[in-house]
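Take a look at this single chain, the form predicted alone, given in structure tokens.
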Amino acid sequence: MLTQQHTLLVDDEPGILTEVSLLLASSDIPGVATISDSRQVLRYVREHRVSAVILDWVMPNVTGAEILQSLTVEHPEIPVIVMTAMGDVETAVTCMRQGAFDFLTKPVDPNRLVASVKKALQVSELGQQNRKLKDYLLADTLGNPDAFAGIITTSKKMRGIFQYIEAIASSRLPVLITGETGVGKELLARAVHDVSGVPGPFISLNAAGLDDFMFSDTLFGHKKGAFTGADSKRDGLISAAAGGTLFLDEIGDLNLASQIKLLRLLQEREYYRLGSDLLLKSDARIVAASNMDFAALRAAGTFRNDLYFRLCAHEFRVPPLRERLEEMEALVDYFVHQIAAQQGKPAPKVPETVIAALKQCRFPGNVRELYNMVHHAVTCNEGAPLSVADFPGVAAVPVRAAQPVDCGDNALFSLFGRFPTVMQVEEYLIAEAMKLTHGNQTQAAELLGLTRPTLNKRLKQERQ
């Protein structure tokens, strides 16, 4: 079974390993594993997953030209960041030809070398991310259904957010979700972090209506006496979050002065308490959602631009209940069964005229109001099926009459006697094709734009 790595580093200098190693993760490069011996790199990266190597260049056993070379080859997919102390021209041109993500000269700037792994560890990701993608829309299929399950959907649009979601499962990165009210946010939320696997909680926080020292307070904790009234320490929902979700709801409403202080938590990971100079550091990964126009907001000068860049490295936008009504009949029917377990009576049928009614609803709040519907429906309801006289506001649809159709000198009317099915034509057009050509299935197939097989499966059916 293969092992999460990030990164994997080679270095033939025991001192170099234990250098970088600890320079990578105080910069927040997570999973740094490292090897001395060249000979059980190749084997390595076979066993484990690898999203990026750093690789010394000059090494005894295997040379670091003759692993990029390999691994060029077998996993093109892991970006290789050489370093090396010959600095010269030449050297660093034959690393890029032969496929070197980056060139690094030793002694490394650590600035550097912390920038190019970490975007060696992007461009890696995205790689990954596209080819789930990929094989989700080839396959169609979910790796993780049970993710999903309390999302109760039959839209093409919501599965393919479904997908989306198990691509970036994987990334630590923030999780911007847009959608008008009541369209289901915070439960793809949730699915984002179930999908993770992440051993911490799913800890939210409505942003809405809450003033700077509120959300600092709420989000970041504070120290004991920090304030009038802080008799005791609070340490605030973003350390409750550790190694989890922090989901931060209507985002959009958040004030200029909070929107500083989160920029700095999403840029460094790093936070103070109110009142405390000790510099904390969170893991938590962001989800925020909202249903404002960003593009408005920034554009007003309301919402800050490297605020939104920041949470936006994964972003997608539910749609609306009325561009997914091909769900309003299951949705109708889970919710009447579940309000009715929840009263104690037995769940009302629902006719299709009911469902056809609530179709043409427009639904300005989305889910959240087509249950409230449901539920005044279900609650007031006696016992006999479900009427839209039950839903106050709801219009019933006209039913009209079928006309008859004129079919006039229509050819397959003067032919048949009647409009004729497809299948009647079918079967007229197959006969007519084996009579031209006298029996000859290959001739009558060409005539018809069939392949034989599919002739000879047609006429077996005819028989039968």
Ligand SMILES: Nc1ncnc2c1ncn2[C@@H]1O[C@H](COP(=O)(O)OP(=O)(O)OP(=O)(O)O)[C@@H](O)[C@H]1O
Given for the second form:
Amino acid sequence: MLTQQHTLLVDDEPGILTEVSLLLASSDIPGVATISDSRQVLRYVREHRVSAVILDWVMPNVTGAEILQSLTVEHPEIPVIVMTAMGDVETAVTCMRQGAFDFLTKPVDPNRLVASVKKALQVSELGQQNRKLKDYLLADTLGNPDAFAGIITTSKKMRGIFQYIEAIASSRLPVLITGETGVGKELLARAVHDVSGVPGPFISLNAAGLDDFMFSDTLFGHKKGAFTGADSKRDGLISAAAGGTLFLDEIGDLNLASQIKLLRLLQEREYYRLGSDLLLKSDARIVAASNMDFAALRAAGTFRNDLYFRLCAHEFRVPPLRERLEEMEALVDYFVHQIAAQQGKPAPKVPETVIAALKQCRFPGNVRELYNMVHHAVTCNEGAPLSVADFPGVAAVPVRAAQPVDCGDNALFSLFGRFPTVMQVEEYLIAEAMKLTHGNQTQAAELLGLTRPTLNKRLKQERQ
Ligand SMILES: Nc1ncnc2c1ncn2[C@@H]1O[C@H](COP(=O)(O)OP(=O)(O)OP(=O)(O)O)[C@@H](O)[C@H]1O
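What would you give as the form predicted in complex with the ligand, now that the form predicted alone is on the page?
And the full complex, kicking off with our chain again.
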């Protein structure tokens, strides 16, 4: 039977077992199991979920070398850290050749051991996620479909994101969600929380427009008397998110001073309330989102590299609506029924011509913009089927263009989910050039064969 994930420590000296397990426990590495009889190791590993093994090299009965050999064959996914008193180069080379993850000589430097175990657990976790992701992608099933029930989609790309979210569900590392405004980042952040099954709440904080004081006070709280007007103690949102998820929206807008505080929270999982010198711990998982281009922000020095790399332990980009037009019909249908029910009237029919016309729109505001358009159309509707005229600014598609064309396995068709319009290809090329050049407009303009001012103008138009 599989039990909880943990580290297995093997040494024939009970004193070392006690000493090392205490060191690991005090270094935030819980779940350490110990074995002093080397004959039991392989059976234990077969029956339990072991994430990493710390193995003594010289032991009576079965030696470390023999165990390492069996483990690398039977469980190549488990990193093995070898500890030995024989600090010679030859043993180290043998261990590493046999597939050891790391090699430490006794007496072991505690910092080096803790760092090595943390790294081994991280590698093990990433390996587990990769295997899960592969299984999911091959099986195309969701383990927890309820968590995604409110996210309407028929897009393969979105389905891939659902599977990625399930694969990283058990991880406590931060998640960074990027994508344009209104694509559904917050909905997906909630799904990350729901799928992870953590007992605590989902707490949301929008970082846009907060100066360092407001951010620190809202997130960390303050001590009574910390500043004029602080009449009583205030617990911050990080405290409210205990055991759950803290969602930091618009993280790309965070000012530099607050970025340093957030970095400390992510690195040490520790923080201070304003005006207090009492160090507090947090176990909340951080999920952050932004519609900004981090490559450009980092290049401009407005977003710290170290914070970015901490935040994106897991990362996914939510595609804009125009890259998943195949879900237009399902979304419109869902919104029409939802809005009509709220307004206590029957849901109007949505002819194919309306869907075809909507598919031609650029939707800079993505699903939120589509919702608003449908809301307007349903509100004004008196019971007749909706028509393109109910959607101000949307042009009807000429009937001939709406005729289905067999696109076969045309590459453009697979990329866009339909044959793209000239405008869509143009936007796609600009987005790709910006991505390839990490937001450098001069280089991107060169790639696109445009002048820099023309590219700049187009980018501004897209943002409007
Ligand atoms: N696939 C979807 N199914 C149903 N509703 C959706 C979907 N995607 C987005 N929405 C709705 O669209 C609106 C915008 O979604 P959300 O707030 O998650 O976007 P966002 O990417 O976080 O936007 P912003 O960057 O502006 O904060 C919400 O009302 C959400 O419920």
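Residue numbers count along the first chain shown, from 1. What we label the rigid core is the largest C-alpha set whose atoms superpose within 1.5 Å from one form to the other. Treat the numbers as computed from the prediction; the structure is a model and nothing was measured.
Compare the position of the CA of P392 between these two forms after a rigid core fit and state whether the shift reaches 2 Å. It does not reach a 2 Å shift.
For T94, is the C-alpha shift between these two forms 2 Å or more after core superposition? For T94, whose C-alpha is compared between these two forms after core superposition, the shift is 2 Å or more.
Kindly check if the Cα atom of E77 is displaced 2 angstroms or more between these two forms relative to the superposed rigid core. Yes, because once the rigid core is superposed, the C-alpha of E77 moves 2 Å or more between these two forms.
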